[in-house]
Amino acid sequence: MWAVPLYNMAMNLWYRKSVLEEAGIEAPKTWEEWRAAAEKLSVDGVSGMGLPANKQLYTDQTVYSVMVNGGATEIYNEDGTLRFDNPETVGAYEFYADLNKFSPADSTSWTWGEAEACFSSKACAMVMQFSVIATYDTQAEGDAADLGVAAIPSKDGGDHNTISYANAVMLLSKDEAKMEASKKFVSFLLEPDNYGRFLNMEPGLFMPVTADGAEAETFWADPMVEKYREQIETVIDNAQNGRLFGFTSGRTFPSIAAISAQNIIAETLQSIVVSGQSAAEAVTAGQARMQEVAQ
């Protein structure tokens, strides 16, 4: 039983540059930064900040991607008891609520697709998305000169963190001819001119997971790619600083698989923009949901 990360993905602010030009602000890169933008943006009709609230896993994302530059990268202690339940991460909840008042009032239902489709819209004037480049190459204007892309924010501008991905291809079997199949095919897969073509399945979305990867002529060769350099440089700079709940302490605990499938990081977020709960009432109600479904 085995797993070989195949592509990365990871989450970043996306916005257009023209939009905060026009408003006379900088991306931001602090979080008093990001809400006075999404205030400021928040103009005829428009949403400064597009941001989930769904009990689903794009919200655990975006409200993970918070936690981690706010201080709240870690939720297992050494000894794998939860430390869901701290004051870093109220704060991330309580920030994270406050800036979703700039946002669609439908975001209680988004996944990734609708943020996609309220930023190229024009609907969402900043958006926290994995890649945002298809849509709004083919269903916005495509101006790849004015498409921003920048690290997600933190709570004092100091490192810049996000959530993180590497998605894996799979073995279970003990099948050694299989076994030797699949690490021949996996190798095969890896050599960097095989590699580019196959991370642009979807151009600008699937990110390198190997260094040569990185500089494969196949993987930059795509002309989506190609077009939108600038930008998936940037996302796999930002990838540097990535991080996954339950992965980060160098120890992998097994009931994260149920925490995570039941979207208990996003359930907390519901429970305070859809129930009205505090964020430290609700952060306590989370922890005790991830131990409830880890016995």
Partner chain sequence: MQQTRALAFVLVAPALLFLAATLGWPLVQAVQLSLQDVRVIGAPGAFVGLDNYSRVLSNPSFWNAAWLSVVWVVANAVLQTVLALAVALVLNEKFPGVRVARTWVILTWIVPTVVVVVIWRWLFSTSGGMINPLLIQAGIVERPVGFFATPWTAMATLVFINSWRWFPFIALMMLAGLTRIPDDLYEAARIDGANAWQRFKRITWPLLAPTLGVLAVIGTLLSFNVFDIIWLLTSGGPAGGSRTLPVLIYETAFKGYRLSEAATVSVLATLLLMAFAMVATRALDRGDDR
Contents of the next structure:
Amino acid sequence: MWAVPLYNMAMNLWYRKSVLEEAGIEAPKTWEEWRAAAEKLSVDGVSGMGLPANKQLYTDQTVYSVMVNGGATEIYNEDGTLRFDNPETVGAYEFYADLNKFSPADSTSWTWGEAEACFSSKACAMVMQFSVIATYDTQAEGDAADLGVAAIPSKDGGDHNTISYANAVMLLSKDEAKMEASKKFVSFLLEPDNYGRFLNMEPGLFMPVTADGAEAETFWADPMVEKYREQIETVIDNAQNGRLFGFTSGRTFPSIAAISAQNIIAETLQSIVVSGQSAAEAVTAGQARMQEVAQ
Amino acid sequence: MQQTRALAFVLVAPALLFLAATLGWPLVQAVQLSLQDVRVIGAPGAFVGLDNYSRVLSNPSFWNAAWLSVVWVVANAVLQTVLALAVALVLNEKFPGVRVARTWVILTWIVPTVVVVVIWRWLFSTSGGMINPLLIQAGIVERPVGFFATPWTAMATLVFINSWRWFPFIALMMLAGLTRIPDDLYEAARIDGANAWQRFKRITWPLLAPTLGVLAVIGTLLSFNVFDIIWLLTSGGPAGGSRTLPVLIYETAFKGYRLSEAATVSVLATLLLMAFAMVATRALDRGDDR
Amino acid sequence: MNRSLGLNAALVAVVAFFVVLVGLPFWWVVSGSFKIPQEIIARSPTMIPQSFTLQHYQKLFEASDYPVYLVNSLIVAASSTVLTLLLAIPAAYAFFRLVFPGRGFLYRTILLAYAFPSIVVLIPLFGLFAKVGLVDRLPALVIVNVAFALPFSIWMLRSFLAGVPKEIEEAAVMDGAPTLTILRRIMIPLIAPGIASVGIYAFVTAWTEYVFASVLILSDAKRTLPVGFSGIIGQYQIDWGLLLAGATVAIVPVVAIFALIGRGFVSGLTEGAVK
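Next up, the form predicted together with its partner chain, please; the one we just looked at was the form predicted on its own.
First the chain shown before, then all remaining chains and molecules of the complex.
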């Protein structure tokens, strides 16, 4: 059994340049700026920052993206015990819940699609998403020069981190012939030219994981990728600092499967946003839930 | 007599065997599972007796789900009865287009559930949906309402959507009851000088009551088991606010990988419903036996 | 029957309310499916489309095998209907007319099948179907749908039979006709509208079923309409135009069928006795 990473997805902050200009602000770099921007952009029925608070994978991803930018990257200690309940995590949750106040009322039921629709319809000034390019191009104005993308702001403006998924092809087979055939297929796919074509099956969403792939002409030749080249280059840059919860610093433990299957990171956020607990209470309860499901 | 028995057996056996295989056998399996400790489908499990039951019964989320199921069933029953009764009373009148109305009122019931879900998810959405702008234009609200945003509103919205789908069916069953009330009764009452409300109270309501009773039982059983609408719209959220028993069962089995616990909740839910159904059908049978 | 003015006004108000409640969502969906994307997600939506496009339908038929899903759904729903009736009619007649030990108990047990959370059946049934090689095959769906429609069908048919005047049946018994002949020649034709209603009930149950079809069917070519429809709900993007087009296409066939036989269904229901 083996697995090969095929494409990369990383979270970014998306906005319209013209909207930020009109408000007289720049893309936020620190949490403070981020909150101020969200507040300033929340006028005239527009939500300044579209942030999900659903008990769902998208919220796991966005919350974790804020956590890694607030020094709460590690969920586990080196010995496999949980360290989710720490002041940095609490701080990240506090900030996230605060920022969520500038989101549409139904953000507690959002998945990826709602965030994009909100951004496209200009009901949200900013959203956090892997990519909004395809929706922006087909359903909104599709003006490449106006679409802005930035790294997720970090607490104090230092290194910007993000959640990142290297989606992999996995092979579970003992059959020699099948193994051979699959190997051939994957290496065919990873040849720069073919790889570019494969990634563009979903332009602007799947990013290359190989250095060759990022160079490949077929990747950049796609009309949509060409049109949004500037944004896509930024996205690839931002993905350099990708992290994934439960897979950091070599601290990978099997219980992360149950923790992500039950969306406990997102569930913890709901305890704050929906049930009105304090961030400290919710994070403590979240760690207890992680222990419970890991049994 | 011997012959009748044999014939009855031949006529009833296919349906019974079919139900035994498709519903009865799985129930036995569920009971078996609930006495073991099985995590995922196909994995072996040790016999643990009633451990799962004591664990489930001491778990607050089970009681919360049971409570929400009761809320769900009662709210659906009330809303559907009100809507359906209004429709049935109107369709029992004569007016131009009543035949067309009688046929097409059923429209919401024949649309696939997934489609119903997508329609309402879109209409209630804060970005692009039709309802929020209408409410704002009408001056009812100032900012877009998050219909699925809080436990309470999510539950209410789900009840509305489920009732929207089911009320026409119930309405037609009621209409069936109404059409069997003889016209002479109304004529006689009219001659006695009874007004519309008095006629409804003295004739329609008492004569319709048995039908309503049967429908209440059936509607309760049907809506208790509704899973797809809730799961597809809110997945039981937010913060577990719409997690009824069927949702809890699904979540425990397929998200939490605790098959035996899920089976335990199922068995408890079944017992609860069976108790209700038995009491209710007895009560109804007393009224009319054939 | 003459109604007072007030009653008439109330009647009109109630009818208008229900026309809006049922009709408006459908109007929004169908008209929305012809709007361009920018108009669909516009912050001030339009009641009457300002634009016209067929791009969503084009995309729908390019991106998915809608005709295949449609045929699969029709096969499953029609087979489920036939099988339900074949099982339900004899059983209902036996429960209605014949005296045999355990009748009351069995009848009640069948009704209790409704008390069974259908989600519970999912896991054991999946195992059972896997053993007999029915996973990813349409007959599996037929079996499930019949199981869900059968109890209610038996119950409904039994009350239709109860609505047949006793004298007709007694006359046939006096003539010495065998029980099965009475069922076939006299009772079935008499409750034909009732049978049509039960048939439509079974059809709609199968037509709208989603959970089991999504679990038991694995390959795209065997998907039913509801599952095929959910397949066009993208994971990362919501293309409302595509979804509205998909919804419209999913509604049309059943509306067409209903336009042909719907009247029979309703009159069957209202004429038949539901006790």
